[in-house]
Structure formats: C-alpha cells, structure tokens
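Quick heads-up: it's one chain on its own, the form predicted alone, in structure tokens.
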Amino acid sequence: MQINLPEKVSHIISVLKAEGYEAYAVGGCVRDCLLGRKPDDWDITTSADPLSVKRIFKRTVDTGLKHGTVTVLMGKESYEVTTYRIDGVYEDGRHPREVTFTDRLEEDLMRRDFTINALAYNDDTGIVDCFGGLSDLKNGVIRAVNDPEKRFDEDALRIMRAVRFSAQLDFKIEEKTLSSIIKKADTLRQISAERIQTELVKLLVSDSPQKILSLYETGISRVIMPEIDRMMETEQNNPHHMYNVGIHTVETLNNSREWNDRLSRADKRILRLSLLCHDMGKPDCKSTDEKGTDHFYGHAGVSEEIASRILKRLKFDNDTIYKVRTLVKYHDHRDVLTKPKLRRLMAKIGDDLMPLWFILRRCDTNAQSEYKRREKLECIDSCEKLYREIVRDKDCLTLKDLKVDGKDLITCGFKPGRQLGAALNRMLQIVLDDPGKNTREYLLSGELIKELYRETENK
C-alpha cells in the first residue's frame, strides 16, 4: 500500500535512514492519506534520540527534548520528529511524568490513543499496523489501542477526541471503548477549558455536527456543558414543535449540513456554536398554560446570556462571543417583512452576520414541526429577497453610511459628547426608515437641525 509522501517528509526520513536509524511518518497523517484526505500536518517518528536528530539536521527547534520531540525546519515549513518512546505514569491526565526512549516502533505505537492513529509508514516498509488500525479504517470504527481505560487515564481529553473523530470520519465507536468513555467521562474535569474548546469546535465544524448528541449519551456534556443536559430534559408540548429542546437543537445542527460546502470554516464555526446555544434559555423560560401548552417567552434573551457564560467559560475570544451572542439574541426575530424593519435589524446584527442569520432561521424552522412550516419558510424567503434589494441599493445601515458626520453637526451648534451622539443616532433612525433622506441637503436642513437640537439639548 503506497502513500505519496511530501518531498520534505520523504527527505527527513531518508536522511535519518542513511544515518542508520529507522524513521516513519506516523499517526493522523497516515490515517488521512489512507482515507483520501489531505493531512493538516506531518509527524515523523524515529529510533534516533533527540540529540542525534539535532546533530543530523542543521536547523532545529527544541520543542520538547524531555519527551523526545525535535522540530526540524525545512525552508518555511516545520516537522515534528519524535523518538520512539514508552510513556511513564501520567500524573496530570495529560503528560507522562517521564518517558523512556526505545528502539522498537511497536512500543511507540502502543502508547497512542486509537488504532487508526497508530499507523506508521515509509516507502521501503510500507504500512506498519500492529493493532488492527487498517481493519478499523475499513470498517469505520474508533477503537482504543489495547486497554481503553488506560488510554483515557493517560489523557482524559482522548474521551472527547473519540467522539470528535467519530463525527469527523462518520465512524462508530467500538463497544468496549464506548463503555470506557461513559465510565471515565467525569475525568474530563481535569482538562483545561482551552483543550475542551478545541475539541468541541472540531466536532461542531465536522461533516456530522449532529453527533453532538454523543456528548449527552456518554455523559460528557454533564461534565463540560451541563446546559445540554437541561435542554434534553425539557419537553416542548407546543404545536410548533415535535422534539424536546435538546433533540430540536441536534436537528438544527443536522440541518446545517446542507451548507457544509458553502461556508468557510470560520462562518461554520460561528453558525454552529449559535445553533448549539440558540435555545439554551428555554429551560429557564418554560411556562405551561391552562390548556397544557408550553411557552418559552423571552428565551432568546436568556439564551444569549447563557451562550455568553458558556463561551467565556471555555475561553473563546471576544469576537466569537460577540457574534454568537448576536445571532442567538435575534434568532427568533420574525417581524421584519418591511424594509424599514429589516434595515433596523440589519443595523443591529451587522452585514457580516446577516447571511448566517438566514441560514440559522432555516435550520431552526426545519427542525420544528410541520405546523405552519411552509408559511415560516416563505416568510424567510420574502425577507431574504428584501435583504438582497437593500444590499443591492446600498441603503444606509450604520453611522458611517450617513452623508453627514459629527463635524457637520458641531458646525450646526451641537455639543461634542452625548448630544452629538444622540443627534447622529436619531438621524440614522430617520434614514433607516427612508433611505432617500440620506442626503446632506435634508440632514442639514434647518427644520431637521432645530428639531434634533430640541430633542437632544439636555443630553
């Protein structure tokens, strides 16, 4: 079985072999090649000790000499070269206290997480598969190497990685491995928020984001995001719904797969985080009327607050938090079937997020019951048509689009500060209602200036 190694990877392996050492491409890069995917990076494992690697290659970085890793620089690219090793006791659920270097490839592969990641390759030997990784690749199985409990004790994040690989590759988790995930889920508490965030995002932007349900089924969400469990426990006895809040959320994520190939990874990330959080306020807002019908008044605002707390807890950046909060806040905003109302919404949401807002609305609607679904989708279509006309006509939506600015109003007698800001914002509201009034002639007309001055003089 042949793999087309990149030239620089092949060169590093050849140089190490010429020096009398073994060397192989290893791990995810081999897995991805066998699946017909392009690897994100290439790792190399070798029988050469770290100091020998440093001696052989002129340009290196001491990435982790203690654990056997040297980064070899080739032009503008870098490759991690790690000595075959046996890991000692893991004291922090992530790093071994000590490692022992070995000259046996099989012992190195034995410490890896899953069989499909415990594959090695070079052009002379071909694939080295000591633990059935090729069979698991063929059958679509995620299986821990040897004892799954031991693998998860070494690094608890592997529990989430199993679910993430299952979503990315559309593989099933092998029964014994799955049982160990359920048993060991609570150990994720020792994993940093940043590492949890990374795995969560990789799962959500995968081709199977609906596998977020596995986090609930395995008990993982109870540890990293109990808000998911609350949604799963909240029924929606309402003609507009046919699932509980949690399954509805999973279905919205499933519906987003339609846009897998049409969104950038960055937009997909924002959309799917928003879909995950859009109804998280419903458990807190649930009420039931005298007819037994459930209602969730004000849930969008509460969901926004919960989304903010979750994203801060998982150490997301401020830009992500702002975008997700905005989409969640306005996800249930429907009364926008006139251009003035839609312009006002666009001004609040922002040009960059409006396309995602329409997708979110469609994913949400298609995850509801069939009751009035056609009418809801037709409303979204009509709204999007108006949106395209507004964009086409380049209607004013923000203060920077106004034909006047603060200097103009100061010339007219407005005071810098609150009065000036209030006057500009009032002008924007006027123009949002009627873009034809966005002219210097109208905005600086004596009658309007007098009216705005009276409205704002005490601000």
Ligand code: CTP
The other form holds:
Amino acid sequence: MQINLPEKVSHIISVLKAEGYEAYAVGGCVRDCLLGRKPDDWDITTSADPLSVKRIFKRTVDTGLKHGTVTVLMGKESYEVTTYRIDGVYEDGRHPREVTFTDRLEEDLMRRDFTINALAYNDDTGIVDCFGGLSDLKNGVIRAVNDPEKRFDEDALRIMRAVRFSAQLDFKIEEKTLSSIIKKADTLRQISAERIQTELVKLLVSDSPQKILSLYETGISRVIMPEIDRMMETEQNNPHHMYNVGIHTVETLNNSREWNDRLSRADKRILRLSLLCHDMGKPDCKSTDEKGTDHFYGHAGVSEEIASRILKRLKFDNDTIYKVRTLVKYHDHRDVLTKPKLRRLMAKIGDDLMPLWFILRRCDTNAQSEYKRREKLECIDSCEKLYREIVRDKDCLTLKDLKVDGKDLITCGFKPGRQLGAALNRMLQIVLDDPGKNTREYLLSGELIKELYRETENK
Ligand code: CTP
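How about the form predicted in complex with cytidine-5'-triphosphate, since we already have the form predicted alone?
Whole complex next, starting from this chain.
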C-alpha cells in the first residue's frame, strides 16, 4: 500500500534515515490518506532523540522538548517531529508526568488512542499496523488500542475524540470501547473547556452532526453540557411537534446536512452551534394548557441566555457568542411577511447572518411534525423572496445607510448626544418603513425636522 507523502515530509524522513535513524509519517495523516481525505497536518515519528533532530535540521522550534517534540520548519511549512516514546503516568487526564523515549516504533504506536490513529508509514517499509488499524479503517470501526480504559485514563479527552471521529468518518464505536466510554464519561470533568470546545466544534461541523445524540447516549453530555439532557427529558405534546425537544434538536442538525457542501466551515460552525442551542430554553418555559397541550412561551429569549452561558463556559470567543445569541434569539421570528417588518428584522440580525437565519428556519421547520409544514415552508420561501428584493434594491437598513448623518442634524440645531441619537433612530424607522424616504430633501425638510426636534428635545 502506497501513500503519496508530500515532498517535504519525504525529505525529513530521508534525512533522518541517512543519519541512521528510523522515521515515519504517523497518526491522523496516515489515517486520512488511506481514507482519501486531505490531512490537516503531517506528524513524523522517529527513533532520533530531540537534540539530534535539532542538530540535523537547521530551522527548528522547541515545541515540547520534554515530550520529545521538535517542530521542523521547511519553507513556509512546519512539521512536528516526535521521538518514539512511551507515556508515563498521566497526572490530570492530559499530561503524562514523564515520558520515556524508546527505540521501538511499536511501543510508540501502543500509546496512541485508537487503532486507526496508530498507523505509521514510510516509502521503504510501507504501512506499519500493529493493532489492526487497517481492518478497522476498512470496516469503519473506532477501537481503542489494547485496553480502552487505560487509554481513557491516560487522556479523558479521548472519550470525546471517539465520538467526534465516529461523526467525522461515519464510523461505529466498537463495543468494548463504547462500554468504557460510558463507564468513564465522568472523567471528562478533568478536561479543560478549551479542549472540550475543540472536540465539540469538530463534531458539529462534521458530515454527521446528528451524532451529537451519542453524547447523550453515552452520558458525555451530562458532564459537558447537561442542558442537552434536559432537552431530551422535555416532551412536546403539541400538534406542531413529533419529537421531544432533544430529539427535535438532533433532527434540526440532521437536516442541516443538506447544506454541507454549500457552507464554509465558519458558517457551518455558527449555524450548528445555533441549532444545538435554539430550543434550550424550552424546558424552563414549558406550560401545559387545560387540553393537555404544551406551550413554550418566551423560550427563544431564555434559549439565548442559556446559549450565551454555555458558550462562555466553553470559552468561545465574543464574535461567536454574539452570532449564535442573535440567531437563537430570532430563530422563531415568523411574523416578517411585509418588507417593513423584514427590514427591521434584518437590521437586528445583520446582513452576514441572514442567509444562516433562513437555513436555520428551514432546518427547524423540517424537524417539526408535518402539521402545516407546507404552509410554513412556503412562508419561509416568500420571506426569502422579499429578502432578495431588499438586498437587490440596497434598501437602507442601518444608520450608516441613511442619507443624512449626525453633522446634518447638528447643523439643524439638534443637541449632540441623546437627542441626536434618538432623532437619527426615528429617521431610520421612517426609512425602514419606506426606503423611498431616504433622501436628503425629505429627511431634512423643515416639517420633519421640526416634528423630530419636538419629539426628542426632552431626551
Ligand atoms: N493522539 C492520541 N491521543 C490524543 C491525541 C492524539 O493518541 N488524545 C495521537 C493519535 O495517534 C493521533 C495523533 O496523536 O492520530 C495526532 O493527534 P491530533 O493531531 O490531535 O489528532 P489527529 O488524529 O491528527 O486528528 P485531527 O487532526 O482530526 O484532530
């Protein structure tokens, strides 16, 4: 079996060999090549100790000398070259307290998480497969190397990695590995929010985001996001629904696969985080009327608060939090079938998020019961048609698009500060209703100016 190694990887391997050492491409890059996927990065494992690696290559960075890793720089690219190692006792579910270097490749492969990640390759030897990784790749199986419990004790994040790989590759988790995941799920508490975030996002942007369900089934969500468990325990006895809140959420993610190839990774990330959170407020807002029908009044606002809390907890950046909050807050906004109403919504959601809002509305609707589904989808279509016209006509949506600015109003005698802000906002409202009025003649006409001055002078 042959892998086309990038030239620079081949070069590093042959230089190490010429110096009398062994060297292989290892881990995710080998797995991805065999699956016909493009590897994100190339890792090299070698019998050379870190100081020798530093001596042999001119441009290097001491990435983790203690753990045997030296980054070798080649042109604009960089490659992690790590000495064969046996990991010692793990202190905190993440860092081995000490690592011992070894000169046996097999021992290095043995410390790795899953058989499909424990494959090595170079052009002379071909694939080195000590733990059945090739057959697991062929059969679509995620299986821990040797004893799963030990692998998860070494690094609890591997519990989430298993589910993430199963979503990325559409693989099944082998039975014993799965039971260990269930048994050890609680140990994910030791893992930092940043590392959990990375795995969660990789799972969500994968081709099978609906596998978020496995987080619930294995008990992982109870530890990292109990809000999911609450949704799973909230029934929705309402003609518009056919699933509980949790399964409905999973279905919305499943529906989002339709847009897999049409969205950038960044957009997929925002959309799917929003879908995950859009109904999280429902458990808190549930009421049941005298006929036994469940209602969830005000849930979008509560979902927004919960989304914000979760994303902060998982250390997401402010831009992501803002975008997800916005989509969650307006996810249920349906009364926008006139241009003035839609323009107001667009002003709140913002240009860049509107395309995602329409996708979210469709994913949500298609995960509800069939009751009135056609009408609901037709409404979204009509709304999108209006949206396109508004974009085409470049209707004014923000203060920046107004044909007048603060200076104009100061010239007319408005006081800078509150009064000015209030007057500009009133003008925006007028123009959102009727873009034809976005002219200097109209907005600066004596009558309107007088009226707005009176309205705002006590602000
Ligand atoms: N690895 C491991 N346990 C971890 C993380 C990594 O055993 N908790 C090993 C695996 O052999 C893995 C390799 O280190 O293949 C590289 O790790 P990483 O780059 O994090 O993951 P990849 O498998 O390359 O996958 P991805 O790039 O999709 O994260």
